[in-house]
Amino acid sequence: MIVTKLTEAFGLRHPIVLAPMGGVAGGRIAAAVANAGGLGLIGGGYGDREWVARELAIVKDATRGPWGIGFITWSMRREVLDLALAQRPRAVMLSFGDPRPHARAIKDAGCTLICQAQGEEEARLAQEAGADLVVAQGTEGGGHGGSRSTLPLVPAVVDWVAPTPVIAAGGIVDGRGLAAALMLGAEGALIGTRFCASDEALGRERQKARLVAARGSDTARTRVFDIVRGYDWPAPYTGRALRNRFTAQWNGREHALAEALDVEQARYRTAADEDDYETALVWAGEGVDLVRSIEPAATLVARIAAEAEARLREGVRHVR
């Protein structure tokens, strides 16, 4: 077993995150994940309250084991993170955006604050909100996130915060990943697009296939999605997401797509409906080429963990 300061703090059998996905990261896989022994993180997302309600039940339902819930800052209401603190999750982790006016609440409520990092103005705002945990989020990883590539910025950040406990992410889909990422300094691995294709997942089955069908040179990071669906994302960050005919047309034609808004988003909704994926979005990282089926989430946390085990102990027999 790997004992890391993660583990340590939440009582984890495995330094192993769900990354709190919107849309993909509901209750179920939550749970799965926890009763697995990592952490599992409800994907709160823009803050729609039904959902986080709903799945908020899920996991309290079918858990006993440690879990928390992600959102995105800049568009997170005080309403909403009242209500997810209310059910006393373990955890809170807010991403892309100043986490100082959230950060006392959640710590009141007997919560361990996590916030995302993609550089290091983003690590410094982490320290002084008071994070007990840091995730180093590298521009491989699916869905938002910025332009430092994970394996020189986990260092980075690990150096810049210490001696608060960091968290690699971006790009880590398997035992070799997370065993890099303890060798970068990092306490643990936030994995997103590896349990995006799991049983538990939400989303649709056409989606997930298409991540098990796609290598990490389909990906590109891009606006045109964001725009399309009306969210005016701060301008540090992109999605990566799997190109399709959509990301073809108007990629590098930001400016025409936004005016072009009533046609394309009336024909994205229909696409979005109907499972349309040349159109409509499916998100990606690059480590997309290691996802090669969909499995229950508690295998792949059992198989990640074996794994990095393995390369651990390899690595010390590798030195003289």
The other form holds:
Protein chains: 2
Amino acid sequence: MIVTKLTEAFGLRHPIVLAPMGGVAGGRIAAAVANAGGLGLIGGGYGDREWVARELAIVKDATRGPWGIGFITWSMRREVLDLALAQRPRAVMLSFGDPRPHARAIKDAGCTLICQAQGEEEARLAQEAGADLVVAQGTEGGGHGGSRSTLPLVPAVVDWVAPTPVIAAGGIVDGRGLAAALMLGAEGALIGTRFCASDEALGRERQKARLVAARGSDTARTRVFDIVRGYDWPAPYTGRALRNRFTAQWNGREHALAEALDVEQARYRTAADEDDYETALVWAGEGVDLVRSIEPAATLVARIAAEAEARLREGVRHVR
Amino acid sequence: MIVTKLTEAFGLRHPIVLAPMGGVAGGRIAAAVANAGGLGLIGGGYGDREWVARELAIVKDATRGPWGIGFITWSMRREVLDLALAQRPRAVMLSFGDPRPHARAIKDAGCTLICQAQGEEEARLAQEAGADLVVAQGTEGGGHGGSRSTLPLVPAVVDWVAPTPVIAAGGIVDGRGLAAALMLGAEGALIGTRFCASDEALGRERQKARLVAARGSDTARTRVFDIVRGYDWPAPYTGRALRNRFTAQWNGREHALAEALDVEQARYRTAADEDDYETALVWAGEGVDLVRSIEPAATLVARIAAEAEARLREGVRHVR
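One more: the block was the form predicted alone; return the form predicted together with a further copy of the same chain.
Now the complete complex, all chains and molecules, led by this one.
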């Protein structure tokens, strides 16, 4: 058992948070992580009302442990936030956009406000919103993020937002990464890609198989999947995904893609329906080098925590 | 005192290596780091014979501690390597290029061979060369490097090259970063940018002042300084430097820069001579957020080591 401000805040057994991956972190895996002693965050994503309502029902049915929900701030409608708050999540996490207009509603609901920061600007907004916890997210992470790397970003965010506790994200997949996050001054780790390759994650089996086969060097940050799917992401954010024929064709030619959208959107949708991941996207973080199996989420939580404990115990033995 | 395979290999008091920064890590700072209990590596860079001979004489005169020298492999001529080996360095570090043709000469001289890896390919070449130590260098680092980030890269390299010991590099500037590196499975940290902002580093005072004033978000990877300086770097490597008017003008327009080289080269040289860092380059890693002072190298070594020891001691207290 590792005790930090994060575990104390939620009564966790392990300082591990399931990243609220849109469409992937549903109620089932959020409950599995919560039941295993971590904090399970549902991936509310762009805020699809039906999806959110369904997954909220699933998590409430499957756990009495601590769970919450994350949203993409610039896309979230208030009615979907209210729908979530009515289910009494322990935490709401806001990423990518100004959290300040929503902070009051979240805190008034008795909910812990977690804000994600990719750099100095987001850290400042998190503080102004009165965030209870700040996630410092490095560019290594799969899916949407910024351009700063986890190892130097985390201590910088810790200093900027002190005394607000910080959670490290981006590139953390095993106990070595979790122990490193704690040394950097974080109170725990938010983990995405590793939980994608779990039994309980939503997502197609062939996507999970691609993750297990991939190397970190197969991943890259790109805008082309946002463009072809019709999402108007604000400028500083890109998504880290496995490179494929689609990224090879369109990276660096984003304007041409936008002009060919009618044809390409139809082609993309067909590919996604047909599990063709040479065109369709598989989000993946750089840490995918260390993802070599699909396992139950509870097994992953237990192993990551045990490895981190062992590392922390060994670490002090180096000091003479 | 932190004991690892790195400290045992060289008889160090601290698992800290001065990055062999070309033109910056001269004999004086290499000696200062060695005298403070770390490993001091002179930055042999492209292999300028006169510079190398002078700095070798300085380090030999100033320390009996462990020192070595690093070279840019693709640029290094054998006669300069032989010149260095004749001075009996404890280590030679090879970066950026195939180390295999030089490994025998280095090992036959009784020297420890350190190879730097930015990813899987370089890790494989390091193993084939029989490297005694492998530096896993993340994209966070200042100066030349690759595209992978330190936190997920280090454990991946540890697994790839096991049982060869690994040193972490890129984004490490304080004891938090060093302690994190050890948790990731590294045996120590190779530190550059933090030592740039030291009394003993070569380089202009205004460059050092720029480092102290800069933010991590002011840095970016670029090729334009290599192009304008006439260095023909192999494709995967770029340099992380402070962004300025020159990068704003030419990033993304590298072909145009190559065509305007006569004019731009003259302009660049004048700017460098005149300490004009809106045109001339200042190498800087992302960790520069945490660099807020110019201090003696020995002070930095002692503080980083003491912070790391404190972190490692605190870390185990989190385990219940």
